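One chain comes next, on its own, written as structure tokens: the form predicted alone.
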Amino acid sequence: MKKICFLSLKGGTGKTTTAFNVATQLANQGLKVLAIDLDPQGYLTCSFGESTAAGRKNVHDVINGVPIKEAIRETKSGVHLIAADLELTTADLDMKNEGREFFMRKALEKVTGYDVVVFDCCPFMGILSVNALVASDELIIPTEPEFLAMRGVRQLYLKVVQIIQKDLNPDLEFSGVVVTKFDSRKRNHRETSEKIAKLFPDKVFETKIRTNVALANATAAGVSIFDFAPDSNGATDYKALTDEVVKRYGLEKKV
């Protein structure tokens, strides 16, 4: 079971859109996928067309003792989901026990039958993001081709990931940077993308996610880009990115 964390320290990088569409396309290829929403805003949950309202078991319930299997729901895309809601804003207060950084890793030990687990994290380093990194094998950082976003990638790697690797999860690999919202007509996008590639050689995915309004519209409709606009640039790009993920992480397509 390959566990992949999508994390960015800057909002608006297309992180959730990337996690959602990659998870969905992995499922389209026949893999069994579990997506875990660790952002109190619940954007990944909404992307799957699921409710963030209280009443159905979610990540917050798991933190408070509900068996993790009871919080798993099946979505119309075929991806299984553990949803988030605003109650997760209290996670740093709720998770007080010693070893709280390992909570999600231990919870997943009771989950079987999946090929891939995808974490979507909030855009800051709280206990939920730490849990995702400690539980994961691979880290993918989506980033816009802008200076501040590139700086966020460096900070995440130099100040956070290396600490996690040293103290909490030596098996974590910083294995991928995805350039999102790319517009080849913009000189600064081309130049910044080149700088990112030089900063992180062999880490940057070849596929760039081009600026595409259909991606935002698909999210608003609660469906993947493959269902909303299968012939769009967004669908083409996320199919190509998912193929890279499959190849890079040794996954096997089943359809």
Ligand SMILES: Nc1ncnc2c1ncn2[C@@H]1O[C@H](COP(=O)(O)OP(=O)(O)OP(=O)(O)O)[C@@H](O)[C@H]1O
Second form
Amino acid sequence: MKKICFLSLKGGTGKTTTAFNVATQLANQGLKVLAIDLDPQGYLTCSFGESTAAGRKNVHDVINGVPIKEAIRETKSGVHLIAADLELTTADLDMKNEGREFFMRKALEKVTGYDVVVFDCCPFMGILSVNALVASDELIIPTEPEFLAMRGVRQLYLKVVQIIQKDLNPDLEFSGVVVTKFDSRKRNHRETSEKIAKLFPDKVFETKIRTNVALANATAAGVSIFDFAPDSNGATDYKALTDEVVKRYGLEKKV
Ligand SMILES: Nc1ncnc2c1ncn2[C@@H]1O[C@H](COP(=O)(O)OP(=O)(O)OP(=O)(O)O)[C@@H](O)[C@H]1O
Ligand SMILES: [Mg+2]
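Okay, that is the form predicted alone; can I get the form predicted in complex with this ligand now?
Full complex below, order starting with the chain above.
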């Protein structure tokens, strides 16, 4: 069971869009995928066309003692989901016990039968993001090809990932950077992408996700880009990225 965390400290870099479409494409290829929404805003949950309303079991309930398996729901995309809702906002207060950083890792020990677990995180290092990093094998950082975003990747790596690796999860690999919202007509996008590739050799995925409004519209419609606009640049790019993910992490396509 390969656990992959999508995290960046900058907001709006395409974490949720990437987690959602990669998870869906992995499922399209026959892999068993569990997606976990660790953002109280619940955008990943909405992307799957699922409700963020309290009532059905979600991550917040798991934190408050509901067995994790009871919070897993099937979505129409084939991906299984543990949803988020606004109650998750208080996670930093709810999780007070010693060892709280290991909560998700421990909870996942009771989950079997998946090839991949995908975490979508919020853009800051609260207890939820720490839990995702402690539970994960791989960290993928989506970033726009802009100077400040690139700085954010460096900071996340130097100030956070290395500390997590040293103190909490030596198995965590910072194993991927994905350039998102790429516009090849913009010189600063071309130049910054090259700088990112130099700064993080071997980590940057070859596939860049181009700016494509269909991706935003698909999310709003609660379906993946592959169902919404299968011939769009967004679908092409996320298929290529998922192929790279499969290869890089030694996952096996089942269809
Ligand atoms: N390649 C793209 N082209 C056009 N729009 C995109 C692209 N990727 C994401 N978007 C849009 O940009 C916005 C931010 O994307 P997304 O929600 O995936 O980012 P995020 O990093 O998860 O944000 P947050 O930090 O708030 O969680 C959304 O409206 C999304 O639809
Ligand atoms: Mg998000």
